[in-house]
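In structure tokens, the next block holds one chain alone, the form predicted on its own.
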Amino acid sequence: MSDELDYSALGLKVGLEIHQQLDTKHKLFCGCPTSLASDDVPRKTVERYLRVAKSEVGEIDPAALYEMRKGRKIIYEVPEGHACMVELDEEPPHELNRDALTITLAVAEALHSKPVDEVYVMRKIVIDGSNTTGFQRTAVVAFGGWVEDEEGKVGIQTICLEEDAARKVEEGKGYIKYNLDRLGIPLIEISTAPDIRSPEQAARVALKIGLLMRLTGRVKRGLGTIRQDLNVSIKGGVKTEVKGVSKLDLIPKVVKYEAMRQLNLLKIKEELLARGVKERDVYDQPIEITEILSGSGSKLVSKALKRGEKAYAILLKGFKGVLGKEVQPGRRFGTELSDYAKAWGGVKGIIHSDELPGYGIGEDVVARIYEVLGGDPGRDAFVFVLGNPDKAFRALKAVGGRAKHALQGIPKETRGANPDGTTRYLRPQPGAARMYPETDVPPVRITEDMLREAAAIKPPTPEEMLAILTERHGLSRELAEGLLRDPALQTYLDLVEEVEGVPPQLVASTLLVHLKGLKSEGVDPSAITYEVLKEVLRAVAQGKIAKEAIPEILLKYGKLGGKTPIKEIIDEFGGVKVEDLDSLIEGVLSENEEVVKAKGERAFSLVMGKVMGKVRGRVDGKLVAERVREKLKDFLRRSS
């Protein structure tokens, strides 16, 4: 499979959803804090089930459907002074958040995006469990806007402010644990209309905005506060979702991967129609085979008939060799529908025609599977699962199901992001039945005074931004430039504010030089985590390093994996005392004293390299060249 795309001819368009957690005092609709709970704080734990019902059109959300029937149960833990009855749904909530209103308007302002005369808050179903009501709260802020691109403006769509969903912590068999902490906190939602047309362009859009909430100085920071979901689809196609993008670097990826995947799913659906496949060719009516299966000698299939399983398997005439292509890097067509088993059927996967003999399954029984089901092993596929018959037959049904869509293309789902950057199936996408008004939290009519507000934190453009770098922080042009281009600007910006005392040019360099120089030797950057880059630029800072020692000190700590805590690397390059600096250049000197006494002051380079060669990294070069000249002095003036 060619990993190269024309997106050109493809006609991709990818529009983006990006999540970011505001940094306000309290919650969105209470006066709870913002932070999350740390371990050691009480908690009490709710359970919970939670049902589906018709909205006020009378229609049933097909993903709120899905979530109802997986029938789970659901633990909430609240923490002591992180939530209260408004979390858990026991008390109204309180009229909104104004200070997250006007963040909300800074951002869209900085946008060009028009507020709305008033703002309305909807429900949004949601029966995952993330909220206690079952359905997300959000309003509507603002419409249009733009955001420059060196490929065209990217157009705003909506500007929205909702709250967030709960923290899931934990989940098993039957159940589902989250914690309320973070249920309430205030989000900020950015959708942009698809007119992104290249992966690198989705890249640059979701930083650019992301840079730009940023630098409003009243968003959270830190791993989870920012999330970006990706709409996707190419020619001939439909638009898809996919959630849980967390980290920039990933969005080139999961845009070319999935449109590599839907570009597969179209040729499938073609390959298909010519062999004049019809959907009644679909059998989605399990049969049984365990009998078949309880000789094959397959241990996995003997496990699971010890643990009472038993095999059911679908036959899919015209399908054979379909089920092993791939559509994704390591994902085949077979892997779609495992994906559908498992969500539905709650099976841990399926084992299908094309991958057999295998599984210390061999041809006889294979051949024998045949014949049951009554399809040819020449044209045909089959499907199996082990489970029990109810997960056996809801698995095999949504397998058949997906295997129908196949003649149709491209089925209108919302996908995971896995860490690789390809996609999973997650569930159905909702309808427009989902929405419907808030009858609890009364209208907000957005005044001039708010508005007068909001462009005092409105955060500056990048040319502004520019002449901060250079102008109040003493950048370089080049640098600022640098930075202003890269995704670390904003862990500079962090850094400097949170690091007292470190020069912002040796932070820049870090980031820029060190620390993508560490790729040359062997060593992934994005294992510096951002604790670690403080550490060692606050141990610069303090003296305890010289700032020589920041790209040994990283290397090192990069190529150890990160098992060895970054301050005991920092002690390792711990500072060399003046007194003990001076007792090291007069050794030298002494050592060197015929060719010091030849050279008189011109021997500085030379002392200076010996010196350095000693104390490279834990001893800052300005200091070393001070006391090498003036001990330099201090012996020529002896020995004359």
Second form
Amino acid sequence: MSDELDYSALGLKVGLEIHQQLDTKHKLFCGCPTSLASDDVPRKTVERYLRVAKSEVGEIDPAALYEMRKGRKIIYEVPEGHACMVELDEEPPHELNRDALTITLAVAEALHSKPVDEVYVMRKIVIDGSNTTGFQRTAVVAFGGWVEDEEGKVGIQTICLEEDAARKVEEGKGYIKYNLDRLGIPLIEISTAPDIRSPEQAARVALKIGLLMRLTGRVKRGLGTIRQDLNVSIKGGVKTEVKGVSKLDLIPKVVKYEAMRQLNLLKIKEELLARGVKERDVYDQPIEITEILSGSGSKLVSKALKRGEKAYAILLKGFKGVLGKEVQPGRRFGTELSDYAKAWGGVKGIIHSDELPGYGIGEDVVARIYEVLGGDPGRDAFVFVLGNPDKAFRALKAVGGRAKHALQGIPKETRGANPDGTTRYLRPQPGAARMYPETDVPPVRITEDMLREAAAIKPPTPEEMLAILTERHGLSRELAEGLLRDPALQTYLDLVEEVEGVPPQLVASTLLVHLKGLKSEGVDPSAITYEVLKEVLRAVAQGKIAKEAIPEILLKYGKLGGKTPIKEIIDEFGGVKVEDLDSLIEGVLSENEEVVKAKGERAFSLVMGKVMGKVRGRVDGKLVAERVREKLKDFLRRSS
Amino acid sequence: MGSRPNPGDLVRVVKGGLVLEGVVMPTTEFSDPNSLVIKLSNGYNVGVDVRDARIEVLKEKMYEVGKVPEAGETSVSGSGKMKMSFISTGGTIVSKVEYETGAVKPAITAEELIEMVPEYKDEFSSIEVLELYRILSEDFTPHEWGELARITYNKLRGGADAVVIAHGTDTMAFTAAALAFSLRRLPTPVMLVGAQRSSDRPSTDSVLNLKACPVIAREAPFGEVVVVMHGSTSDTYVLAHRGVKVRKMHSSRRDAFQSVNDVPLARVDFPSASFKLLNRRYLKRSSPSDLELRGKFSDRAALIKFYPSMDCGVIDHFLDKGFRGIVLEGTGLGHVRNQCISSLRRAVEEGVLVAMTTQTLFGRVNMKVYTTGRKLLEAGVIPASDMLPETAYVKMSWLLGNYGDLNLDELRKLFLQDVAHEINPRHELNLYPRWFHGE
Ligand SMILES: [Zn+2]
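To complete the pair, please output the form predicted together with its partner chain; the form predicted on its own was given just before.
To see the whole picture, the full complex is given below, headed by that same chain.
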């Protein structure tokens, strides 16, 4: 498969949904702090069940719905000091956190969005237990606006303020467990229009919006505090939602692979139509094949049968070879079908004819399965699953439905991002979500006072940011402009803020010059994490190492594959004590006694050069110069 | 700005370059008077100030708002054994928000009940749902108590094996006590059920409470009026509290209802739905033909909470208005300030029944220990033992309603007589709850 896609020919359209936790003192609807509980915080547990009439569910997550129907127990951990009666759904929510609203208004203004006149909090039904209430509280705060980008302006659709969900701790047979500390932390949700045209632009715009929120100084930082969802479509495809892209670097890959998936699914459709396959060729009435398989000698099968499971199969006429077609790197059409079986039937996966013989299932067994199903081994495909009849039937019904849909094109899905940038099926896309008014929270009129407060924390414009970098941080205009255009700006600001005593100039040159220089040395700059940079710069600020050592330290760390702790490398480069330096200088002076005596004070550069040759990178040049100057004076005084 | 569109209309709002389309929602008590609330196609509601907006009605009455079906009686049949009568009086348990319109619908039909608790189909042979009232529980009066008692009596006479009464939780304990005094010799428990989280929420407590009802109806050996509500903040068990001994002890928690000075009659554990009797002291089920109704209530009884410096004229006020019974919620063992004793003496002299309960709720009044108590006793104030103030008040209203022609001495005797185990003669150590003390 060709790796390069022509996105404008494909008609790629991407929209972003960015969720960012706010750094407020209290949660959105109660007085609890917005910090997560450490593991040693004492906790109590509460057990609940959710129930909802089918007519009330907008977004049907088949697995969650099925679990709820079956009466899955939801266990909540209630860490002391991090959750109260409000998170427990035992007390009505308090009024909407005004500080969170102010931050949202500030972000809205920076994005040129127009605030609503009165904010109404809604309830969005969520049945997986991540909200104790069974719904998420959310409100539209502003509409419209845009982000500037070199590939063209990207529109903003809505800016919402909502509550974060509880943190999933574990899941087991018949139960799911959440920690309530995260529930209720304020989140801003920014939805862009599908104006993005390339994978790189998607990442860039996500970064810009993230940076803008970061510049209010009022949002949380660190792992899990910002999450991106994407919606992706190509010409002839459908708008597919991809949830939970937590890392920015993954965005271009997710976009690329999703465009690729849609393109390949369209090709599969063409292929099936060309073969004359019709919907009725999908036989979705499962046929039991336990007996045929029991003699196969397959370990996978015999294990399942030992658990009391059975095998059921369906025939897909005319599908031979299609299930084995790759739609994304490492994911075949068969994987897509398998996702459906997992989501709807709760089975471990499917086995299909395009991967057989395999799994210890031989040619003869395959032939017998074809025979029982009445299929043509040269033309048809089959899928089977292992499980109890209830699960297996639901799984195969979903597989059949998905296979039929292949004839129409691409189903509307909500998908989840895998760590490699590919995506997997999560659930069908919701219609309009079912939203009920949150009658327990009074609406909030946006007043002039609130807008004034918001203006005070509004993130700076690029011009204002340039002024901060040149005037407050003392960067050269060239460096400042470079930073403004660079994704490293956020890291720069974080480092300047977090590493005490480090000159901003040094941070900027480390990020823009040294870090980028690693590439030409064959080291991937992304191997240098934020924490590593912080350690190195802190060592410089504390005088442990010379700033000249930075490139070498980073290079060494990168070349060792990041396996050696950065502290060890720093220690290697540090450790030249002033006494050692002094004796080194004295050595150089006596070795070159004649020249030094002849040149007098003008011998400085000569001595300096020789000393630096020995300690470069291990001690600050300024310090060396200072010591050389003093020692040289002493030396000349003594010898005169 | 022109005339304002009505809730349910589809409108287009143009405002400073922004164009919004949506359905007009009813405003709330807290909405800004200049706001128009519209529901957008993405489901969100937003408030728009109409003063600087141009509003165009695209379609009138896209939805009917506030159209509530007539209250009435509906029924469904099931495959179980018991006949169930479900009487709805209103409250959180039956109120639902319509998602299209945002209007609160305080109505329930048999079909909707089955949708809430599908298990009922297997438990009952028939389910009759009567929407008697659609009122908030704070709007109940002795008149409704009497009517509800009569209707419950008729349902039981008509062969109901289980009676479930949906009720707002705020005054549920008052109504429970009223029914307990009215319905003598019950053939089956009469169950009051409520919800602290409304039934349209996925986290509602109503479903578990309702699920406990057929279990209690089937298994309970007692024939008493009970309040059936969560026993814990977890969805792990439901309690059946004796109607005359129960009190709402928290403003919002699921387990707000607790028995005071008594042990709950029974619990139903979940998910096993197993019944466990907790209290051996109960009124046994009687034969249906023995059922008796004494269901009149007087609205001439009052409940007065004493506080330091209370103006004793409050008592005189009720006397002047012709009240015939006063329940005092006094301090500690049963006291009010000495200045008020003369007003209370006047009350007794005028033939008014006066009883003393305690605002400590836990424990029993004893007016023989201190001088003030002895003076109150001497003035003719009846010590109400360990009765809850609310129960004593309902009992007085009931006595005056049914036995109003008796003389004061006879009424006093009746008041001190235990009718529905509202008086518990023995308090054991575990009747007082444990609070958190840092352990
Ligand atoms: Zn809280």
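Keep in mind that what you see is a predicted model, and the values were worked out from it rather than measured. Residue numbers count along the first chain shown, from 1. Just so we're on the same page, rigid core means the largest C-alpha set that superposes within 1.5 Å between forms.
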Does the C-alpha of residue 530 move 2 Å or more between the two forms once the rigid core is lined up?
yes
Core-aligned, does residue 26 move its Cα 2 Å or more between the two forms?
no
